[in-house]
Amino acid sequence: MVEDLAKSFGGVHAVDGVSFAIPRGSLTGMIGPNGAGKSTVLGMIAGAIRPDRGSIALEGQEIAGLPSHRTARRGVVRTFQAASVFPRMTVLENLLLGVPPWHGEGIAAALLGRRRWRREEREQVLRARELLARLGISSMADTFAAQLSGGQKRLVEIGRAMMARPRLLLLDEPMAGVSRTLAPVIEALVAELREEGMTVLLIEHELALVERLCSPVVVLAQGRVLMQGEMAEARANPEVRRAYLVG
């Protein structure tokens, strides 16, 4: 649930008293012109930006203000409108990032207790494995990740979000620098994630791939919510339209 959240970058109201809820197990679209304001509630609840009032709130908990490291350990995964990957790191390495820390990255855990991490990381790498089948890449696991097309790229950062098992998943224009052949692919699995339960806030330009996917959609536009309801409410909104027609 996020309420009345603002933000403001020397003077100009990026984000302007934004409201809305993102139902548990939903994929809630957020679309709107460009400046609308998208990407800095995003960055928001992701920890990147400090907001300047209002409250986020992950099943109870608030998680406003805090940094995106912490927020990422509530569950809080996020990707980026250029795919992050780390390009001289191999396909399987950049998923296995995306673990929570386990038992062996403490000292002490290292040195006392080697059979039960060297155990979790045998099956974390199996995992990743199964991700990697799933998403139809197993043959570029020994890959680097710079090698990579930008929508493969996109597949890996996925699916290093997968890993993290999130409770919040924010995708930020996923399909942006995807091609043609590979767009169908991310958007199966997107779907995927929907019937799976997860829950995810996807930011999205292609209105037709939003009505597709999700339900239910925000719409924003100069900082602030015209609407949250269906795709179909959204086009048939004459604040909406005209919106989309200035903005």
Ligand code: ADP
Second form
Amino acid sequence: MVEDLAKSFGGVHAVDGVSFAIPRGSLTGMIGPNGAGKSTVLGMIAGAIRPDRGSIALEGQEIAGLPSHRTARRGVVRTFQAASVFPRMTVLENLLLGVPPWHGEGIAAALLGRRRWRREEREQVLRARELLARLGISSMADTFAAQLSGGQKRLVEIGRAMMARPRLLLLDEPMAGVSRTLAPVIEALVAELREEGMTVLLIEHELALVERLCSPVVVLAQGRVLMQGEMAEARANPEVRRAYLVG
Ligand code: ADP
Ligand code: MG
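Can you swap the form predicted alone for the form predicted in complex with this ligand?
To see the whole picture, the full complex is given below, headed by that same chain.
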């Protein structure tokens, strides 16, 4: 639940009093023209951008203004508009980096003891390999991420996010920069996450895709929410049409 969220950059009101809900277990879509403030909203939920004001409640707990490592610990995991992988690490290592730190570091690891920690690590590697199979990129486990295509990087990025078993997954235009062959693979994956009941916020500009995948949708324009409802309503809404025409 996001309430009255706001962020300015210099004089620009990028996000200007935004309120909406991401129902638990939903695949909520966020649409709106370029510059509407979508990525900024996502960044604030993820803890990467500190809001000027407003509240973000995750399952009843306030997370607005927490730094990203703390929102991550609460189960908020994101991907970026420009696919971001660790180029000089292998695909498998990239996935393992998604495992939350409390599984193998610091006090927890010390308390668990080395043997148990090793076992956990083995389990994570198994999970990562299962995920790679599911993503259809098993054969690339030992390839350096730098060598992947845009779409493959995207798959790795989503796989890394899934390793964290998120309570809220934030996807910023996951089809951007993805080839025509891989886009349907990513769409199918997102649809599967929805079937599994994962709570997802998906930013996407292709309306047909949002219509196939998302319910509800939030429409943003010029830093404000134009409407929240079903995609069919959004299409019929004159304000939404105008916002898209104006760009
Ligand atoms: P969207 O993702 O909907 O395209 P953004 O959230 O990226 O929109 O951007 C919203 C507005 O805020 C735009 O006018 C953009 O130029 C501005 N903006 C976003 N991030 C920054 C930043 N770090 N510094 C300055 N202006 C920014
Ligand atoms: Mg954006």
